[in-house]
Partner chain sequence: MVLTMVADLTTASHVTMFVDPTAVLNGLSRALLLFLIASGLSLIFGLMGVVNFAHGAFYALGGYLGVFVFGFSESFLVALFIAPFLVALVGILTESTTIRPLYDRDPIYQVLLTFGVSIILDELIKLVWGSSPLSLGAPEALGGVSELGFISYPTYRVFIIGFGLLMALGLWLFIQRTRVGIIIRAGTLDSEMVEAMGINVQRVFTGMFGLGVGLAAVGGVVASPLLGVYPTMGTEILIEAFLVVVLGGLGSVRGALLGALIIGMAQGIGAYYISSFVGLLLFVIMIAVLLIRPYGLLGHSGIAEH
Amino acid sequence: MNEGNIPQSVAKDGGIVAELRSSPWKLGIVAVLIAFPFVVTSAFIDAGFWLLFAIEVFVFGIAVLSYDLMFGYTGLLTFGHALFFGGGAYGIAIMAHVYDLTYLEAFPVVLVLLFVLGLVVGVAALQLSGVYFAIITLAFAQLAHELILQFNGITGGVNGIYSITIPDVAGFSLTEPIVTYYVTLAACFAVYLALRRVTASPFGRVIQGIRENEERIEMLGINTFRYKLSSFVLAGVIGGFAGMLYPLFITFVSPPLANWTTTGDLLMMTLIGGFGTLWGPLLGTGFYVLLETVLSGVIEQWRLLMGVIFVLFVLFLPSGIAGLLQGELSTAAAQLRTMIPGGSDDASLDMERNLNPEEEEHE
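Chain structure, single chain, in the form predicted in complex with the partner chain:
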């Protein structure tokens, strides 16, 4: 995004270092994430398992961040994001397999292709809105899925592409779990920071305005189509970027990556985490992958629980875990304030008082 567009309030805040210095718990999270590989290697027998878990969270986290830009910030429910995620993963695999490019050589090529793909699909799909947009994006993604299945000479068909070789970079083996861990952590963190800037910029304000009331934004003389398209292309490229990191920890790609169930996973992670917050969907990704990791060993149908949780969130807590945390924290703080001066020993009395505002005034 254009640096010049970032408003003073964001540009002046002194950047990430100052933010970490002023907020100890944010610094704590960063420290924990950096120390994580050392902690698991010394504390767990199966360190590789937990490293892989974290890497999966980071890679899907990037895709989920881009999904949140689309759904949470721009208000566009897409059922076709797997097109980009799968496209990135397949792009890398095909470049390596068919055109003999190394991983790093393929990277910029695939990024450009993803940009073009986003532009073409975006221009077409954004002719429609609401549920029609959801259906046409689904159609595009399933078309790509079908193409992958049909052109098995290039894509490997149902079997996918196996043994994608990832060469060493500057003496580091990118497939070494600990290296992959830091590479994906850095990538996820960078995307998070970048999207935080984007969403706080005037561009971000406009897309959030489109989410709230597109007609109104149009009335301001703004070409909303261009903003939606920019958001779509940016989300597509970032979603594809996540897909390009995928072969780093799973060295094969297969059609389910580009199927709409992948989009469904991203959607669930985003909504359960709390759309429109960026950090919420990241938490949602962690929650989802953790539940999958823990449950898939116990019961084959772990998605059943995921579906139930998702439905409950849609019905009762559409603001997700982020909304829960924010809401709970503020009500807990408010409750603490009302309860401390009372000092009553009788808990039931306390509860009654909270329910009855008039009595509270006597305090």
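I would like to compare: after the form predicted in complex with the partner chain, may I see the structure of the form predicted on its own?
No partner chains or extra molecules come along with it, only the chain itself.
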């Protein structure tokens, strides 16, 4: 890969550290996330609750990033992503209970199995397109869900697998909330940066071309099936990786993780945040988890209200939170241009690019 294929915001200044230095608001977000555990611990509030809330956002944030790669960038609408999320969670749990592997020993084994699973399901599902592709991915996920329920001796059936033992690493307990917080934060940050590079690479430009007009890409002599399969497998492995982190803060796995409702949650998080942006779905995850936490404690029919809110987003904010922020940013940038006498808008353009890095990368 040559430098021209790397996001300019990263390549031209030498790396993510320099990028953070040039964007104070990004550096501020990173600083807030690093300081968050100390703030909630010393603020005399329910620190445990807020740490678990943040961990859940990071874990599902990774899954949503993978969903955005498949749907937002490649244009593959799947209803079966829970197959990978649940597969990762159950893979770790089964390796520990049935094969007596430790959490870290099971990690590479499950990643390989997820790769094979993605390859097999991808080859079969990508023979179809459109709504038929969505249906067959749903069928695969529901098949896995039924297998989990039927093979009670291995999966625990409807009760799931409890008390997953996770050993200490270098003297740190991975199930300690503060340690789990930083582990999942680092994992989410790493996946986000990796996918930024992937989506800005030649591979990323091809899958976005497939999303826009697959026939035109095929006319260029590009094997679109190979690119779609690669995106499907990569998204599946990352989605499974998120599921493998799930037992860190819950220490048990249950059948709903592989059910269609989990895919529905990921889809709503992605659409609410704004698909095809990476950072938008992360915001959508935080918004969705917070809303779910608040509503489920207030009303029993909280899913009904979540559905209403989702419909409102689709009707009035089809670009999601990311689109809203980008629109507001453009307005603020335009106002800034009018306030700077003779300004050629460097400051306002920088402001726009900060929340819309892809446009910068494509220039």
